[in-house]
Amino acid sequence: MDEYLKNREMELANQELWESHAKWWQENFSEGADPEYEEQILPIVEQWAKGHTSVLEVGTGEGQVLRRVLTTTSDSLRLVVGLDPALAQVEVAKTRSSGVSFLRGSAPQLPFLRDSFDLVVACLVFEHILEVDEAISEVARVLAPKGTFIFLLNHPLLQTPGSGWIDDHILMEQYWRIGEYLTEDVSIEEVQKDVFIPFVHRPLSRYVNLLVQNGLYIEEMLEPPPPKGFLDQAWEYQEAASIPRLLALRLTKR
């Protein structure tokens, strides 16, 4: 009970930090400014959620990954439902798109019947939650047999503690250091100044393990690299461009 407790409390914690930051996250990763979402993320989206008819996006954000969603595949699509615990983000959610019915929730306690959707979206959101026993189970059980589950994560291997792009002036040579990828870890990083984001280091098989656990099994796995236009304005990862930002799974309930 006391775990639970403490877990609750980081969650809540969790949010208000979101809540606080939201415009950050939409000035600087949405509406084009973000290279990665432009170039990589929306067209891998796009592509994976084509034939699909009711669509639920779990962490939301503004809206952004719906509305291509929504624009690309309108055609099929009867039932488009984004999900985000940020109120900030829901609000503005409902002022850029249309088509769309946005709600207030948090993805361990999604407020959906079984079943729903045959599509369930997830990006960039997992790293995020503390709770991601629950919230995976939760996906499972909204998502219909033989539906789909884009999960996208920042790589969990970029996401390491400890981890980077390292020049060595002694050795003269420059490598990618990994921190203590095994151990799972959660901390509040300063992405910006006075901008706090809360992350959590999971190695890929507590993700894969706990997915197949809950019935929902890889059918596609991408880890490209860095797209052009990130490449470009980030000079200072130049060297480290074969290493992947992004981990994408496309994944079937069976």
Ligand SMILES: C[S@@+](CC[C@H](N)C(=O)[O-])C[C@H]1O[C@@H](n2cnc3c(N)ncnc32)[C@H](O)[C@@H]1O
Given for the second form:
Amino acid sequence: MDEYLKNREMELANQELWESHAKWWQENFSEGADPEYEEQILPIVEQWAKGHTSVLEVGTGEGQVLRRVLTTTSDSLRLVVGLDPALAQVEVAKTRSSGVSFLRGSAPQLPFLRDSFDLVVACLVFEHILEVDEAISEVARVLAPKGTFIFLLNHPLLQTPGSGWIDDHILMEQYWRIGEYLTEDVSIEEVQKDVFIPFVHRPLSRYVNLLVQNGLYIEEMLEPPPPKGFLDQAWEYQEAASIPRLLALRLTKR
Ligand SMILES: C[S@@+](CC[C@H](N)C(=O)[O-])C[C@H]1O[C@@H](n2cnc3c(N)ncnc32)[C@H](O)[C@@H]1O
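The structure above corresponds to the form predicted on its own; please give the structure of the form predicted together with the named molecule next.
Now the full complex is given, and it begins with the chain already shown.
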């Protein structure tokens, strides 16, 4: 089968998994349930979103990021749109937020005209998207010149599949193991019993080069240490306190 069709088919299968497990995400990562969102992710987006007037969030989930953007930037905002392929996310988003238009759609085919937004946000989404070339090109197309792209990912270097804290009692060594960083890889992870979520790993250079090819240039990059609320959840997290879990990029379209 040709590469394009194979990717298309897998992309749709991945979206089906998100449709089935939307509730798992909503219960565990939204409305205050997750310290990384509360203490780190939402404050970063809030800070970087200030002053923009028309906002699109790609892969909005149940809408928590846009709710935060709305509460802090409402004076200047005139258009706020959240897009997600999962009906089970969009339906909940509509009940939890006001002042936002939510619709179904997928990053590789954004249903908007060129230059429609001065801010596009993608928060922990691209690591679930197979058609990354098309998706970044679409973000660049709908973003107006000088517009901002806020791009948050699970850190692709230090959180590669197979990475994690190793406490070797035989060799008496403790260290953070890095998985196969250079290998692009799609895996379906069982994140909780019977909950299967697709993850796509790609090296950081793959993202950065693609962004630059599409006229998106980095203005600021954050690799914050895991926040206190997260470290307090388990002793082994404390051991990895200097290993960032999040990568946050603020880019401008030139
Ligand atoms: C980890 S959740 C993040 C949700 C939200 N951005 C947040 O931070 O709360 C990932 C979301 O990406 C969505 N998603 C998966 N494939 C997508 C695609 N091709 N285009 C846009 N969103 C997608 C999923 O349906 C899911 O809601």
